[in-house]
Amino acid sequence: MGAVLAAALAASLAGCSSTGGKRAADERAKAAAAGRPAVSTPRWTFAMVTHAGDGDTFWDIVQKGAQEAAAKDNINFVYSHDDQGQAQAQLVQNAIDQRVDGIIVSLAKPEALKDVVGKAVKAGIPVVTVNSGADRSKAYGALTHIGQDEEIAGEAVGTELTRRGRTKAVCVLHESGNVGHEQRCAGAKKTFGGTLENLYVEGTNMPSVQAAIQAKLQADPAVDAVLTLGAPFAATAAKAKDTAGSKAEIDTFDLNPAVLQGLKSDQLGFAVDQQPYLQGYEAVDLLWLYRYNANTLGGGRPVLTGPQIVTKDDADALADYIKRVTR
């Protein structure tokens, strides 16, 4: 009899749990469909401050993820950016002065951000770092870092270039002082079976970028691979290749519609996806979890969102996501 009662009780509890879980999931889905928050926590304000330059489509995807998580979590989301380290630091200071409830910041130029991130932490504002600066995040007092390990991503590129039989590559760095870019090229050089050179260009001037890559390809016909570190630069590199009459393969970090089309048409060899949507979404979600329940993720280590090597074979499967600006 005891066994029978225990079994009946277990079945009853399982049924209640299942029904409750389904009901909660249904309510969250209805709220999302109606554009309402899925939670009843206070309307906190989170500020995201990045090193993005104007027109960088990568950061549009990061923002998309952050905005969608913010809508779900009842968060007032505020975004600002500047590609100059000191100006970015001032934007973080503005967020501190406005007494926001959480700050998300990229650390492409970590030394410029060190003091102001420390001020935020001292003021009791939780900080999550994203995209760049994984090796400084913990030391600066951030809860966690979300993004890809740039050197590991570079190593994946070097391995892929070697697998493709390339022997001489150029790594195009478009943002002066960005430590993440340096780490990508260093990682690629570490695992590449051929030789790799860095080419520094002025990323805010696309005609100048094209001219610099073209000149390099014309001066050294042995170059058989050009690696750009951002999606907008891939098409420019492809134009430089055509003008120079080079047969070099063009590869890139990050995705956008033009990169997708380039992969499908064989204009590009491969792209490295670090899932920027996930970086924005998880940054907001993790700050919400911390404010609501003192939760953290990563166990003191970065939460990795990449790298993933994307080729022509993957293009069709990702097309719809890229079209809606989530990949």
Given for the second form:
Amino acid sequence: MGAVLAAALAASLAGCSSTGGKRAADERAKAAAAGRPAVSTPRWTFAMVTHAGDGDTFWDIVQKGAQEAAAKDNINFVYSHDDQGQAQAQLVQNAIDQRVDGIIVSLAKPEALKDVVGKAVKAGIPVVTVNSGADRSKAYGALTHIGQDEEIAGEAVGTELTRRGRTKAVCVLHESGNVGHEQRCAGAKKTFGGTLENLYVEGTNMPSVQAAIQAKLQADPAVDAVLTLGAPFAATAAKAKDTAGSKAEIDTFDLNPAVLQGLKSDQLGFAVDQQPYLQGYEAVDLLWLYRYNANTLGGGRPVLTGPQIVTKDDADALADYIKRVTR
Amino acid sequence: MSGASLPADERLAPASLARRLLGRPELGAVAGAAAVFVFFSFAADSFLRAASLSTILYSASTIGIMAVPVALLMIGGEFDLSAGVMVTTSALVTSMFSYQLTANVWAGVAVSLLVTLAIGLFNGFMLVRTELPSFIITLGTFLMLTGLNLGFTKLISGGVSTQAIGDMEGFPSAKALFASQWDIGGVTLKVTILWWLALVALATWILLRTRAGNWIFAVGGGADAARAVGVPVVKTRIGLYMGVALCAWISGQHILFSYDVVQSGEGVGNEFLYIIAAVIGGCLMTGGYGSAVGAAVGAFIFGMTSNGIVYAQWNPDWFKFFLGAMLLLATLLNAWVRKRAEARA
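Requested next: the structure of the form predicted together with the partner chain (the form predicted alone having been shown above).
Everything in the complex follows now, all chains and molecules, and the chain you saw is the first one.
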């Protein structure tokens, strides 16, 4: 066993690449992380509790933003997530039990979190909501909300689809029960000149997502646009389109390297970015500002981080940022 | 042993307390629970706070309420994979019936009880009629219910979650029964803990003190032999599935009256948590052995582990791994203790 490992190691050392690869990425990360806290405030603990499923790219970027802000602000940052409302509420309760100094929470299933967020506020813990739940944030006692207004983002998509001359679109929802996703599709439907249908898929099971989109495209050849609500689903939709022999254009919410590649190679039409890095970074930074200086931002209204429509023309400029998982 | 007096016949001597304890099926689970408790007491600073322990108890009770009937079902030799989504179904039925007909919420609660029991009856009836493995039958029910939950909710409410029924007649009294909580010195205790304890007591009484309890053990130990000695196998099996349905109804009402709104897509995957709790608690996957108290301890181990990992602030990317490893260790300890106990008894 040891001998095999040593041999593999020797081989990889001998065949070393002087550019790119993991080593170059490590160097960059080292340089970025070398920054010591820029402030001398006490080491506060902030907890972030989201409705993310396991291994979700989008939330990785949010987390990255939060971690970088935490490093700068001398914050002990703890992250947890669960895609079931009841379990997410439980995690917020856990944070209250730990007497953290600030809570960041996403309100994708607001009713499930109403009581527990109220409890945190009552216990004197400042709460910032991110990503979803803009309309409830204030009522539940949060300092501010940072995110994209899903309805407005959806409307931007509807307008863009119309501008591109599309007539029949399918909106692919990958998290059943997510109010924000419903709002996106509803917003798109509102401003879109053609017809738009919703398609529910099981987001944690990629093969079934592909099969569902494929079946939809085969059943209805008139569909000329597929709108996915998360970056990983765009690639899946593109595969489904090829297999089904459809001519539909694939457009998506959110960015990742594959989406960028898709935009460049005309596999995808456009992407709508809500700048997840900002949602994590700003949430931590705003909590820090509140603890340090009792500052709040947004004047009682949500602080918007999107939508930003990204097309082929922007792809090159963003390539580096996407590679380091901050866009 | 100087042998001055004759030693008494050891079979007639009253068993010592320690020996009687060692003979219980729950013993291994209790040892596992103690180990997990001690571990997290050291690993997580905030684990031992009163508020944290009440959170853990609540978390354990939500799993535990379902682990009790699932344990009985497993002692009876069967599985129910539809148990997780059945909870959501039950909550959806109450909410949508009350809202759409503008009826008193209690009417919805009653209708939901009937519908949920009917699902349990369906599971049991299909099992005894087709003689197919319960794994297949309830897998079918699981998928059908998942689809019905989303389909009906979209059709009736227009969205993927139900409308709020918090302002309707009967809501406060139903909330008091299913989802009330008390603040005792800054610690919140939820009513589900009482439901849980009551169900454990009831199930233990049924298992150990009634004829039905003997039937359950007999059916799980060997259905044909049980039938030969006159145990009503069909009735017992259907009864067990209806027991699961009854508890799914209780859990469903708790979710509805806690949050006022129900998400149609939830509950998937929870059926395994119930089975895990029962197995940690000493139920055999093959039936014929186990206890309700053991399942309760299993649910408690699950509650301690899932919350303890959060209190310990371990990286959440590894959460499921830690959870699985802890549960496996607790089960191994359980099996080891039981083996030693049986060897000594």
